[in-house]
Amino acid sequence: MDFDKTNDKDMQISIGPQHPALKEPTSFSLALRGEKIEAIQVKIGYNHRGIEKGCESRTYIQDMYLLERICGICSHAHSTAYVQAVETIAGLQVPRRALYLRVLIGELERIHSHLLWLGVAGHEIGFDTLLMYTWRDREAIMDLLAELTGNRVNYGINTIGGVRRDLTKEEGERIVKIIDHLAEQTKYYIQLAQEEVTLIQRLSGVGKLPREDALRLGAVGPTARASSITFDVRKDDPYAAYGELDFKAVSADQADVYGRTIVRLGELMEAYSLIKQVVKNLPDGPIAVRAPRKIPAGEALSRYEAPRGEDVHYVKSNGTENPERVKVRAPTLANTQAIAKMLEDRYLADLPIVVAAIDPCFSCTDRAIEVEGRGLMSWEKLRRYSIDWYRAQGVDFRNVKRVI
């Protein structure tokens, strides 16, 4: 139902933008009849950080570290998507060893993201034991990432033309040992998902997103693959070393939260296999080539299969040290449109797990929004508008003391 067509029999409530269900600010306006959701509006735009604009005043190397901070969970995804675009414009031939190492870090990141999601999903439905188990296992991956890159988050492994750190034989053996242990743990989680009646009944039929609606609304990643859409950028438009590795795009036909759980569990097993293939078949040679300080004029679009889905980076160069334009389309922005459909004819109690099922990152997603009826605004007009808006709300910053 259209939110504007609700009637006086419906109770309207707002959840957010600050509330305990999500750690990031977003707003849901709900029309309820009893506890049943009649209509919903998803409102984003509370956390715009100006990263895209900030890239224009920084060098290509500086932008790499700035873009890596779009998201703390998908930092390697954003970094790799960006450097791939820059390398394409510059015509750089990245060494195969570097491409394999990018896959290694990317799949370790996928594991830590999916284990984090499983824990959050368990918490949202009251299954806190699953949260404790999966987050315990995730710590092994976080420690491994810190050992390989120097950081648990925002790894800084990429550089334009390759990667910054190599992999030793001893590190490879340690990776395989940890991965074998996690694979056994994940088999238990798969068994749990297939046999635990309360989990199956709580997730099955919740957040339905039929295949045709997933295609129409542009869903990506596990959200789409749980609706029988076998699209995975790693398979359909291979980058890095994925074209040389053996794996499958995991999909399911349940088209609900349970299906999204099955997809992520299957992707964990595929990630373990990919990592072992990388360690076993890692090519010899350099890990980077020299990149020019000034990137030739041109433009490129780069795609990356982040844990949440397809991540897209567009870079336009004008021949200087700084890019002319950087545009990011994070997977959450694509999946947000499907939330209203997934909550049709559902209950208020289903909202947390349905929203959590797309694994949202609103820091990745938020952009500046156009003020209705005002068209394009200069920085000064936008500043003036914001001052006047806050004064109308009773907030006058002229009375705020400055800290020197």
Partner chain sequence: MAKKFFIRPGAMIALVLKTLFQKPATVDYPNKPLPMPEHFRGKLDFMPEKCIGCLLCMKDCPTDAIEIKKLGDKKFEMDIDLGKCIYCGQCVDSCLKKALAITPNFELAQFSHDKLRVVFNAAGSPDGTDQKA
Second form
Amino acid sequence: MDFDKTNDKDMQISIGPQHPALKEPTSFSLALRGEKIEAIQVKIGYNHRGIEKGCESRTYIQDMYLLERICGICSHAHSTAYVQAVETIAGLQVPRRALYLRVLIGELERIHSHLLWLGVAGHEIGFDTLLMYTWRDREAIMDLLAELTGNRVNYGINTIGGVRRDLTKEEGERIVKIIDHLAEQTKYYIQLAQEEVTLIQRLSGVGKLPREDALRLGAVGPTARASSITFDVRKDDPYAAYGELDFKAVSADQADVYGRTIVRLGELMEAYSLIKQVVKNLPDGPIAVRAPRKIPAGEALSRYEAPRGEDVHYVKSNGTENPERVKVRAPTLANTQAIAKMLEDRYLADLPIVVAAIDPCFSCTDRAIEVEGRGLMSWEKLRRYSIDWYRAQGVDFRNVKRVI
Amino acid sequence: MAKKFFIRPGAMIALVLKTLFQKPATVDYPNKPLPMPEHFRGKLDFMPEKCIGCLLCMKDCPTDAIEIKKLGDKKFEMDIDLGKCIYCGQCVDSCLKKALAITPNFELAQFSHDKLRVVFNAAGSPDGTDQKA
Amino acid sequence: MLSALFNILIFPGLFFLSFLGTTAEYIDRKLYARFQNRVGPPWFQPVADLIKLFAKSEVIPEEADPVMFRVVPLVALAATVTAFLYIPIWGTEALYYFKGDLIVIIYLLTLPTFTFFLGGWYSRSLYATIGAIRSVTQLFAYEIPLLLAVLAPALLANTWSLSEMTEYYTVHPWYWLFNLVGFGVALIALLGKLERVPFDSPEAETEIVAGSFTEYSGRFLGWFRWAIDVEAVVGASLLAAVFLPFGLSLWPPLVFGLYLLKILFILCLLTLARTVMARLRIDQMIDFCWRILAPVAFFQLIFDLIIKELIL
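So that was the form predicted on its own. Now I'd like the form predicted together with the partner chain, please.
Let us now look at the entire complex, which starts with that chain.
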């Protein structure tokens, strides 16, 4: 039902922009009849950071670090997607060893993202024990990433033309040891997901997204794969070293939150096997080629299978040191459309877990802000408008001293 | 999977009871030191004697945190704002003469913004903690 | 008069009960943390939390009913403390008793849930309203199984007085074993009464912020927290008196120690239950209570009747 057409009998309640169920600001306006959701309106756009515009005034190298900070969880996804696009334009031949190392970090990131998700999902349905256990296990991966790349989240492993750090043999052995331990833990969680009745009750049949709807609404990643769409960029449009590695795109046919849980748990197991393959088959050679500072004119689109789904970066260059345009489509944007469909005829209590099940990353998603009823605005006009808007709120930037 | 599953409430009971007798996973961090790995990207280190003043680090810094000042002939000092620095380590990669290095020191919180500005120069203390007067 | 005041305020009344209540909260939180491989709070944390709440200024929403908003938390505390006076905890005799006090105890223990409802309702906040409605919906689900489960041992003892019941079970020391199924039912119902996982949908944090208590702060939230702590102990004591009435004719200090062990056991079971389960939706909770819990409680009742008529 349309949100505007709800009547007085319904209780209108807003979840967000600030709410315990949400880790980032976004807004859901609900019309409730009792516990049942009659209509829902999703609003995004609370966290626009002007990253795309910021890219245009920075060099290609600086953009790498800016784009890495789009997301705190899938930072490697954004940085790799961007770097791949730039390398394509510049026609760089990235060494095989570098591609393997990108896969390694990418899969480690997938593990920590999916373990984080499992904990968040547990918390949303009041199963805090699961949260504590998975986040404890996740720490091992975070420490490992700090050791391999130099930081726990914004790894900074990529550079245009390759990677910045090499992997030693001892580090490879350590990785395998930790992965083996995590594989044991994950097997337990898979068993738990199939045995714990309260978990099944809360996840099964909730947030149904049939295959046709998933296709129509353009869902990506585990959300789509749980609706038996076996699409995985790693498989269907291989990048880095995925073409040479053996893995399968995990999918499920439940088309609900339970299916999404199973898909993510399955992907964890696949990631463990991928990492072991990478460590075993790591080719010798250099880890990077020299990249020019000025990228020749051209454009490229790069796809990356982030833990949340397909991440798309578009880069257009004009022969200078700065890109002319960088466009980012984070996976959450594709999945946001499906939330309203998933919550049709569901209960208020299902909202947190259904929203969590797409593994939302709303801050990463917010690319554009719409100023209602003003149509297209030029950059100058928009800038003027924002200054006036803030002045009306009592914030005058003329008096704000630039913080050192 | 061939394994039979027994759907029941409280499937985790055995594990939580076992955990009760294990040591907590919590790290008592500020009370006990928590060293970062050797190659962790923390605070920068600057070796003035190696610097040739090419300013590549300034150029590549994503956040304009670095400023290299010429003091005299072949003498340079680096002024870095730790509040702006994002600890990406790009300047270290860009430096042709290896005059920059990263240290695993990550405990850099200060009560005052001024104290986040660190100046490394030839006269400064070797660990580079010299503060601007 | 003075001894009555002592009983009500100091021992076994408010003061002693608050001590037990905060200790119970500590045990619950510590155990919960250790189950989850965490460290958990220090021993004084529940008391410190209460002191902090009482020291803070309270915000009363403009829309809220000022009188009800203030009074309701106190009613919750008073009701739970009063109920305790009728429960024989060490020995076979409660402080005060009369014929039919069992019904009064159950009634008094229902009051806190009603105060949650009233507090939430008169807050006028949307989250609080939903929480309030869930509280009272849940009340109808767990209260019947709880009543039926407590009724079964009473039927066996042929009395409506808790003190007479414990006396009966002291005379017939092993008869309490007949009621173990009822104990399980009552334990699950108690989870609902205390609004703990899996039955904590009235205050589900990720859905409705804090349910009925969303608008409560400072002193008034403190009263509520205090009442919930006390309610846990009173609930556990009721279950201990009804379902675990053994060892009551021993040396009195030993009986007292045994009583503490009994409620510790019950509290640990409650903590374990909330550790290993996810929160059920309110419709699932009601479904479970009516389809499974109530029939099981009925079965216990009929079982006791058959035993009483045919065997004893």
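Positions refer to the first chain, counted from 1. If you're wondering where the values come from, they're calculated on a predicted model, not measured in any experiment. Under this definition, the rigid core comprises the largest set of C-alpha atoms superposing within 1.5 Å between the forms.
On a core-based overlay, residue 388 has a Cα shift of 5.2 Å between the two forms.
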